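Shown here is one chain on its own, the form predicted alone, set out as structure tokens.
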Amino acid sequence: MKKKEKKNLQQKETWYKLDLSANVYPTLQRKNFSSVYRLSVLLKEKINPKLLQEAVDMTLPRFPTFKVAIHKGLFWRYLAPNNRPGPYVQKDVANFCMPMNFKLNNRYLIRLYYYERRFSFECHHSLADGSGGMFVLQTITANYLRLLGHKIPNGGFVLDINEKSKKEETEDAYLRYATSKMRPPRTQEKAYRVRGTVEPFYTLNVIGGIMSTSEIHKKAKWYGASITEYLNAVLLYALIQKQKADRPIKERPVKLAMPVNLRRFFPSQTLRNFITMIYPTIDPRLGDYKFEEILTQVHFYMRYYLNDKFLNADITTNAATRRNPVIRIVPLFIKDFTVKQFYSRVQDKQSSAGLTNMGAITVPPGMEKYIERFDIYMGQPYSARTNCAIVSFGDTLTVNFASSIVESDVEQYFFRKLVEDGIHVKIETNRSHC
């Protein structure tokens, strides 16, 4: 009975609360929407699918936390360990990054594809952000080059599949890290929102953008600001004249949604989601802005919100609820009807596109000469609208935007405003209308 009880005891150790972003994505599953994310490296041979396979399977363990089953308890759900066989390598889609059904896919929560030269990481945001997501694709692919016989050091995101995963890496940051005695307030007046014709279910529509990291830099700080302000400002310049040639009857503020990785202003090692949002914004009922003018708004709201302070103060209003007493013993079932609700009628309208950076991608000594670039997607949005996603990996910069709509106006918008700065685009798309 006592030995029953302590392997009981181990089992449970192994068990993970989903963080306190996590929480959020698996409420919001639906059939026509999900939160996963897609992390590729292009190489430059082609791929062996077997010995891709193999480099999973030596690596995974190294990573608990991702080879884990969603489970719900009565009042939160949790990750439990998966022995089951998987994941499996699989050749790619064209729609990608579609809805996870938890019980599928012998239960992961992680895709694996290869197509030619590239690899592709999927995974349910309720496991990790992209940063996390990260480690597992440059570790897989470091281990998938070591079988081919090239000599691939350890570091960076390139972990040593020989140690055991440690404490710091499982860990949900936002709880030892939301210490702020401030709580700003969540609500935000309402964005525009992008209109369009939305497309048959379980199509993702992808445009990217493929350019000198060398020649955005330049341009950037010719005007006086960092690849990502720019880049921000560009993607807020498109919504504007999207919007003004929506010619609505009442125009409302543009807003992108863009993550913050936390890790820039808190030392953690955590593999699971550690991010905030803020909201970079202009509102052209103030008037018609200049592109320069756009810029100088987004350089100096970057200036004012990221910094430790304002990023505590906002990860603490998030912590209160998950602290709470009342709140934890609510039924499970009743905190994903209100959470549903909140998010569709409050959160998801105030931003009009998402936007996330993960900026230059660096790998361990050696390995850069057997990759050509990293790409990143985010997948379906929650409303009829896009999303963009930015990578760079030595002189070449990604741009990849997602949507679920016909309509690409927004898209041809930014890419053209970057061309009239001088930078040259090369553009990629699944679509067969662009």
The other form holds:
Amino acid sequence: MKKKEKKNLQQKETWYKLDLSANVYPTLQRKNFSSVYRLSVLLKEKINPKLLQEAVDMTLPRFPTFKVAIHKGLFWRYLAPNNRPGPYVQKDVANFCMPMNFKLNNRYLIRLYYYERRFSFECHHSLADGSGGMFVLQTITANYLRLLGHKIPNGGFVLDINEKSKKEETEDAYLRYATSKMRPPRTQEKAYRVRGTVEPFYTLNVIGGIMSTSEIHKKAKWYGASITEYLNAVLLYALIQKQKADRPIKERPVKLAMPVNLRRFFPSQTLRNFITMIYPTIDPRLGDYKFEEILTQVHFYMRYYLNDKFLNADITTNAATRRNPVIRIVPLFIKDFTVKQFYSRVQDKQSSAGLTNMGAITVPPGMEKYIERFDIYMGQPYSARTNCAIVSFGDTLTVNFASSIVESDVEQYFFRKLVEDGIHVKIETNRSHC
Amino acid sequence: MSYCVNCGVQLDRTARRCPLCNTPILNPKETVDTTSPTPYPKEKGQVDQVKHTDLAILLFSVLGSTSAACGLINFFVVDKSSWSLYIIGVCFMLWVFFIPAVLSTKLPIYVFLLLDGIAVAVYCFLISLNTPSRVWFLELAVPITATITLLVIIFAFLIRNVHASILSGAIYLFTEIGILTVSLECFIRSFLHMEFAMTWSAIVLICCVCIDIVLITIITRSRLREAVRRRMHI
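The form predicted in complex with the partner chain, contrasted with the form predicted alone above:
Everything in the complex follows now, all chains and molecules, and the chain you saw is the first one.
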């Protein structure tokens, strides 16, 4: 019996290698920066923190890759199960997505907040991407609603907490699908970078726009584009306006760093990171672009690049470093130094802003009547710029900008363009003076 | 509901200004709602500091026990000279050096640098207790330590508050090296009761001044600076 118990315990103590893209995020960790993102759900009734804590405690064992702590090995970091007390639900703060020290918060890499009707889930990017996080957020929310006495079925993003976690949910899907014979180069031309007055440690300025999905859809259709393409084009347009207003000596191409959910192209049930970046670009040095021209450029860029062939080649480039036997035996501190240098000198300078679109969020039938909307936030940007995150639920689409600079010119150009296009926008912010 | 006259966006009932263009909201038909909750909380969160209490205790016990053990051995077993003072001094000095790293106090860095200087001076004093004369301590060790401490504090101040590029950092460094060498020769000559004259320190000072002139020229001439950057880039 004792042997069996020991075996069981050993089985439970599984550790996880960081997935391919997760390896980068802890490297970029600074005293004032962590790759933390936030997913929020706005319910129709005020949150009961005690019940929410109960729901969290019920749900988290179903997600073993979220109940972990990050540790350093000699060559790579790894995730080990974390059985310390917590994580605890806490009152929300104005400056959310705060840096996440790996040794604090009982070593948890997730945080849970409530404020009035909003429940927010913050996650370090080394654990999962937005889609993975959405499973946790929705499963906790469903369990919270169940504790309130509502009948919520499982399905979609709501997983059955009585089931055990599947192997496919915890796998590194990159390594399974990175099979391309072609490896595109990693470096691109430097992009225009938004310059602004950096806010003091630690401030996160959020400006969110709430609009009607059908209105946006109608307008995008009118232009002959999808919602993502349309909003991408609006942000590129805003950045071009900003660059013009800056009157630079030398203009640079305006580029967006846009994460693509690879689950759409490669069947995978992973709850960990499974994204890659594409860079829709407009080069103002070629001439003055009208909005329609920008949209056409974005539309064809997306059609050209968003397919399994190109995306596979892209992830194969990243996987090649992980598979290289020489790189694998390089000590972690050298890897950290090299990756950090590459990221801050090359990768970070390749884009003018970040834009992510999680698309239309669905919930199991019967759950939608308790939810007003979802919000996502990309968290603090690595350098002084602004990041934009889009999500829609029913007829509500939210666009949230998060930045660590005082100026809000990009946001202003962005929302003014939407208003010009006849879209009704409601603005919310966490800026203290507004 | 209020709309921004500049941007055309609808604003939250609790908003006083447009978040996009900062225009104040003046709607006589609907005043700002001060009772409803704002879309985001107002309270700011504090970023937790990592506590190195365990490391502080470990350091204190290691350094403390080493000092105590050496002191006891010196006074009860090998009591020919006060050799343990050297070790006790090193332990004390290390402890003072590690304070900012171990305890996250909010004191400015200049205070820590001053404390480091004092710790070095105390160590020199402990050494002087084992030497036949203490004149070297008063006439050499104290002025040299004080000068170096002062120069380091000035360097930290310049880098943090004035201008912190690689070139300006190099200017501060070479200027301070020049000042330090002149002061060193001055203290040594005074200790040896010699007349003040600049000999070897003059050569170092002239070299430093020349380097400073070159660096200042590079900094002030943007074309030259760009040319250096182009040729020296890694």
